[in-house]
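This document starts with one chain, in the form predicted alone, laid out as structure tokens.
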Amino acid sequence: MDAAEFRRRGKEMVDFVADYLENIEHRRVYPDVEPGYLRSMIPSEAPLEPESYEDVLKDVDRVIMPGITHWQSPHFHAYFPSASSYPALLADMLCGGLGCIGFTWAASPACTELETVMLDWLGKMLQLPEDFLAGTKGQGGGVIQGTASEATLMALLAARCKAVKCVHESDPQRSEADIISKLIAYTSEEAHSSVERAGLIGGVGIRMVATDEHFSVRAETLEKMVAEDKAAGFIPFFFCATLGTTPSCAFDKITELGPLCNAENIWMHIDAAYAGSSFICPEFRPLLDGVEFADSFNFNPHKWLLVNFDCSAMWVKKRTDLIGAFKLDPVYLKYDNQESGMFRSLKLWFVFRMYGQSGLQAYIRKHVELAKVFETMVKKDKRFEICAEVVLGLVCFRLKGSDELNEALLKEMTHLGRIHLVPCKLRGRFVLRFAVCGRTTELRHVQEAWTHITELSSELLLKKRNEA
């Protein structure tokens, strides 16, 4: 493909993507395929000779589209949002075209500097303490990671490195392996599984902290566990707090937990993967109160801030803690300025400028309002119950009755493919999650979803009565 054909095909691809997004609500949101469907539809080996672009594009429709779960559909209500917007898509095109790899400042200065400035922009939108910003007298700063899971791992490894150094200062003869074997990290029993995986990768023990009636970790519970572990000879060193848990969007009480962690010299990392975007709205910013006690903080603009995957924003109070834990530079990477950055920041730059803070706030408020509408509809139907407080864009609900009944309801929804939800377990009960996800989701889509759910529920309940 030469430049002339690239120009032509590129314009065609923009039209293809625009047509797809404009008409996405008419597609079945969840695919009707079986595992392994794709292998039989394409050759078992790569072609020896080049094939035409036309043939490749035909196979996108024939092979790929039947197996796509349409995350951008207004009928998609599973997991959490996977953000997308036209400005972000254009920025991604530019990023791919420039092809920069910013592993150091010298490798591509604009990569590093734009990322630093965009994380400061975003930090100010969130009203983060100045300690977390790079463009101040503080020692902190932001960096873009691929995912919140990656950010949690980076924070845990940095905390582990810091803890080992701290013990060595008082006991130089103690081996690193012995110190690490005594390290203990903590997180909520409601936390994302990636926190536990970070512990496995980091080779440290993770203890799950029980939550209160609102699925939140409280300081009293953590304090007791820390005291027990210290008495047993362990070294508490890391706590991952969650603001907006995956099952129910619950919030750990970081205003209580932060002072405890500071007093015990425990690194507190805050994972706000989904909920973090909402903190740009003044009415939701109090949910972040207590961040001043944290050592690191992270959320995913690629979830709810109209910046497509991957773009996970992470801040640290002392960037030397993060840089020092992973600093190992061969001579060919040694430069006067050792900072680095990738061009994922272009997506932030485009979106922030073309939506403005007011446009992004309006988008988040709309999703929260739609979730409240859905919550109201659930409450009006006495056959259903709300299972967790609705704070942002997630509603946890279920049919009153057995887990098997709710499992059957979800199975039928998935089979029909008109809307897509996923479940969670809260206090051992099978619960349905309804998340407002799509950029184009409107009130009518939420109403249609509820009508679909209630119709299927009526059929299931009637069938159950007949069987009885």
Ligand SMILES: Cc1ncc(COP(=O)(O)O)c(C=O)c1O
Second form
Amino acid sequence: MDAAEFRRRGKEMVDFVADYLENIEHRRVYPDVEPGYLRSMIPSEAPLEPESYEDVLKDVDRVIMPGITHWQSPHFHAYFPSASSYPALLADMLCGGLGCIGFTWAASPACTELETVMLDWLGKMLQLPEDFLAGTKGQGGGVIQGTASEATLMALLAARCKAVKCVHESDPQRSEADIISKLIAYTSEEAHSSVERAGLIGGVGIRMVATDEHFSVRAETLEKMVAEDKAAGFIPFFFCATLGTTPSCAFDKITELGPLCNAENIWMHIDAAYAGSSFICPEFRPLLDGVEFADSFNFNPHKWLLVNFDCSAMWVKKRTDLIGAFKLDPVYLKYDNQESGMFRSLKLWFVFRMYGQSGLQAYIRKHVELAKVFETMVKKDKRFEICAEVVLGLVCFRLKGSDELNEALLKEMTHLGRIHLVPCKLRGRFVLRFAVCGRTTELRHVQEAWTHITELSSELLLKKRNEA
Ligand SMILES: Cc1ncc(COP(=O)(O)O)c(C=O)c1O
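Compare with the form predicted alone: the form predicted in complex with the ligand:
And the full complex, kicking off with our chain again.
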């Protein structure tokens, strides 16, 4: 493909994407294919000779589209949102065109510099304490990671390095292996599975902290576990708090957990993968109170801030903790300024400038309002119950009755493919999660979703009564 054809195909692709997004609500949101459907539709080996662009594009329709779950559909209510916006799509295209990799400042100065400044902009939008901002001479700062899972792993490894150094200073005879074997990390029983996985990768023990009636970790519970572990000769070193848990969007009490972690020399990382975006609204910012006690904080603009995947924003109070833990100095990377940044920051820059803080706040508020509307409709129907407090854009609910009944309801919904939800377990019970996800989700979509759910429920309950 030469530049002339790229110009033509590029314009066609923009039309293809715009048509797709404009008409997405008429598609079945959840695909109707079986596992392994794709392998038989394409050759078992890559072509030896070049094929035409037309043939490739035809296969996008024939092979790919049938197996797509339409995350950008206004009927998509599963997981948490996967952000998408036209400014971010265009920035991604530019990023691909520039094709640079900013692994050091010299590798592409604008990559590093824009990332640092964008994370300062974003940090200020969230009203993060000054300590987290790089400014021109601060010790803290932000870095873009691919995912929240990576950020948690980075934080845990940096904390591990710091803990080993600290113990070694007071007890130089002790081997690194012995210290690591005694390290213990903590997180909520409601935390995302990536936290436990970070513990596995980091080769440290990890303990799950029980939550209160709001699914929040409280300091009292963590304090007891830390005391027990210390008495047994272990070294508590890391606590991952969650603001906006995956199952029910619950918030650990970081205002009381933070002082405990600080007093015990435990690194507190905050995972606010989904909820973090909402902190740009002054009315939701109190949910972040206590961040001043944290060593690191992370959330995903690629979830709820209109920035396409991948873009996970992570801040640390001391950049040296992170850089020091992973520093290697091969000669080909040697340069006075070793800080790095990939060009994911371009997406942030485009989105911040084209939506403005007011546009982004309006977008968050709309999702929260739609979730409240859904909650009100659930509460009005006595056959249903709300299972967790609705704080942001997620509603956890279920039909009063057995898990089997709710499982059957979800199975039927998924089979019909008009709306897409996923479940969670709360205190062992099977619960449905309704997340407001789409950039184009309107009141009518939420109302239609509820009508669909109630109709399916009526059929299910009638069938059950007839069988009894
Ligand atoms: C609280 C929380 N943490 C972490 C994650 C994982 O995010 P990522 O896919 O960016 O690793 C999720 C995903 O929903 C989440 O809800």
